[in-house]
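We begin with a single chain expressed as structure tokens, specifically the form predicted alone.
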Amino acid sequence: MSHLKTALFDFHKASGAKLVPFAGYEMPVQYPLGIAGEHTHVRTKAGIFDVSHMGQFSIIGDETVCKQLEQIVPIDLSLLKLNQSKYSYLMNDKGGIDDDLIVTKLEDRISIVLNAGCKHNDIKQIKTVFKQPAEFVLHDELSLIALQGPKAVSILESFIPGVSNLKFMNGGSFSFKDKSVYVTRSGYTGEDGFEVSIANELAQTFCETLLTNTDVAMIGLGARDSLRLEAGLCLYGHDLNPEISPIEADLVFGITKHRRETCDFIGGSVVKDHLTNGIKKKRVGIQPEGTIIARENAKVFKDDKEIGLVTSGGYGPSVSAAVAMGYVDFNCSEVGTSVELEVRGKKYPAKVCLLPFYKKSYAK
């Protein structure tokens, strides 16, 4: 089976990246620095991520666009300020999450970043709620490059003046090499950073320019996964799926307060029931007591009874410990609850813990 390639594919190969199939694309999982080295580099300096496989999608239309989209995205889009972004998700009629996403309000459109493996189905689902005319554009002509880490702001500011003025989850149009780029102060690593939407033909030049600073390194999907896990951030298809509600996923903040009261969106009756009557399972952090690594699908036990499943797990280099998260019975979800994790047929002690494992550093 052939896989799609981002505009940076040849650049990744020339950089010594190990390439693997991911979400229908051929993507770099790691570079010569190695996953642990890349992880630490992002936490201490700055790293470049090619996230161009994700869908950059625009809905262009009149004032009815927000109201129509609100049927499937449970936030108050009309209250978003210009260039402000918000995390939310696409709801289904079972009250589950069909995808999690970032929505940004621009002057003439709503811009949405969709997960790579879901983007084409997402667009079909979004179109079903539109009865008034609108234009739908998937921007295959654009790459998406993230620069993440504590030194990201000073580095990017030296090449794109003005980005340091952005606050977390806000964006704006800037200039690079006399070409327009759209920059948001956001990311998925638990670090301060930026995502830059840039023309495909300029993406390699942009990365090469950033790499002239010795504090910058290319980072692959392996470190991206360990970084987001330490930060307690979900990966769609693992920690989230169409059967899990936002309340079970402990992502209620993705539904604005007013929409929690009205629940006037697809799947709202299920969400209302979960908010009113409670849930049977909940996403939690799980801290193994020792060095054992519990990966996805490891079973969770309490007093020899199976109570849940790990959905993400691995080693957290920044916290020097094994980390995991998953879903457990709600009556076992209290922080400090002792549980056991089954790994290769043996059970190991662990505790339910607060998320994130690593404190996020965002520019408020």
Contents of the next structure:
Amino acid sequence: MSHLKTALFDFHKASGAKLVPFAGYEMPVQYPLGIAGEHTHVRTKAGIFDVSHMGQFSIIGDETVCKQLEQIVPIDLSLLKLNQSKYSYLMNDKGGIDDDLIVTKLEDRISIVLNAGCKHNDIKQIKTVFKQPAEFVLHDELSLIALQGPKAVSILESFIPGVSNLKFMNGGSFSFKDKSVYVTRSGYTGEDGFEVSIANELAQTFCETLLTNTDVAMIGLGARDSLRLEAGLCLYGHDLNPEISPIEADLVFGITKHRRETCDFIGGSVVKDHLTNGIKKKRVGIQPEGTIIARENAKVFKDDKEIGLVTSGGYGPSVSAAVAMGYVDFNCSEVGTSVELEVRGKKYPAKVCLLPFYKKSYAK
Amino acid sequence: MSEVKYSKKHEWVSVDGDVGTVGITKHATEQLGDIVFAEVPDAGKALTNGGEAAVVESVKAASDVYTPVTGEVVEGNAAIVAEPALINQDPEGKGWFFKIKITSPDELAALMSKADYDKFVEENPS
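Return the form predicted together with the partner chain of this protein as a structure block, the form predicted alone having already been given.
Shown next: the complete complex, the earlier chain at its head.
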């Protein structure tokens, strides 16, 4: 099977990227700088991520769009201000998460960024809840390019004036080379940064323009993974899947407060049960005590009893330590609980810990 | 002067008498990227040619290090366990993994010379 390519494919190759299959696309996992170097670059300067494989999806229509979408996305979309973004997810009837997403309210539409591997199924699921007419558009003509890091704001401002006025999780229309781009102040690295939705034919020029600033480097999926893990952020298909509820995933903030009472959405009865009667397992941070690295699928033990599984684990270059997250029995989920991680057949001590491992403040 | 031989799995072994010092090649370290964890075998451990002997981890993934010769481990390199970056800095020197008492010296003949290994890497880019 041949893999899909983003508009930046040739540019990645020319930049020395190592390309790997990811969610049906051939994507850069790292550039010559290397994963640890790229990771540190984003934490100290600014890095470009091609996230064009993600689905940029629009639902265009009248005021009924919000109410209909709310059946499957558990936030109160009518409370969203114009150009405001929110993290939430697509629910299924088992109370599980079919995808996690960012939704943004625009004047004539709701815009949603979906995970690459889920986007086609997501759209199918979203359409099932719509009884009144709306227009659905998956924007294959657009690229999505993130600029992340402490220097992202000053650098992007120098090429797209005005973006520095955006608050975190807010967006707006701006102009680059006399073409309209939509910029949100958001990202998935634990750093301040932006995501720029831009026409495919301008994507490479945009990257080349950003790279004229020597503080900017191209960053691959490898560093994206270590950055989001340090920031305690979930990766769909690993930390989240259709069998895990938002309560088990400790992502209740993706449900608007009053909707946690009503649970008037698909899978709401399961969520209500989890909120009222508690949960059996919970997503937690896990900090190995030594240098041992526990990766995805490492078993978690407490007093020789298997109590959970690591769903993301690796080395955190900015905390200079091994970091992990996973699901453990609820009665072992309290911060500070001593557990053991099984790596290559041997058990190593670790502690349940608070997420994130790495914290930075966003522009509020 | 000791003789250095190379395996297709990107290990090197430097032979001095009946003791071999084993590590991973510069090419292997370049493929792995920044190494953040290493595990080496304890002295006394019996290893068989081609078997798993040590572990090396980059940010991205864990990889096994195989022994290119059969024998008994004399010493694991504690320095790389304490400071895994040594493997990147000096893969064919201070970044060695373990010393092994070679019990089947005939196996060395099947390994490659430096020139043959360089050619092998060139012909088999990953």
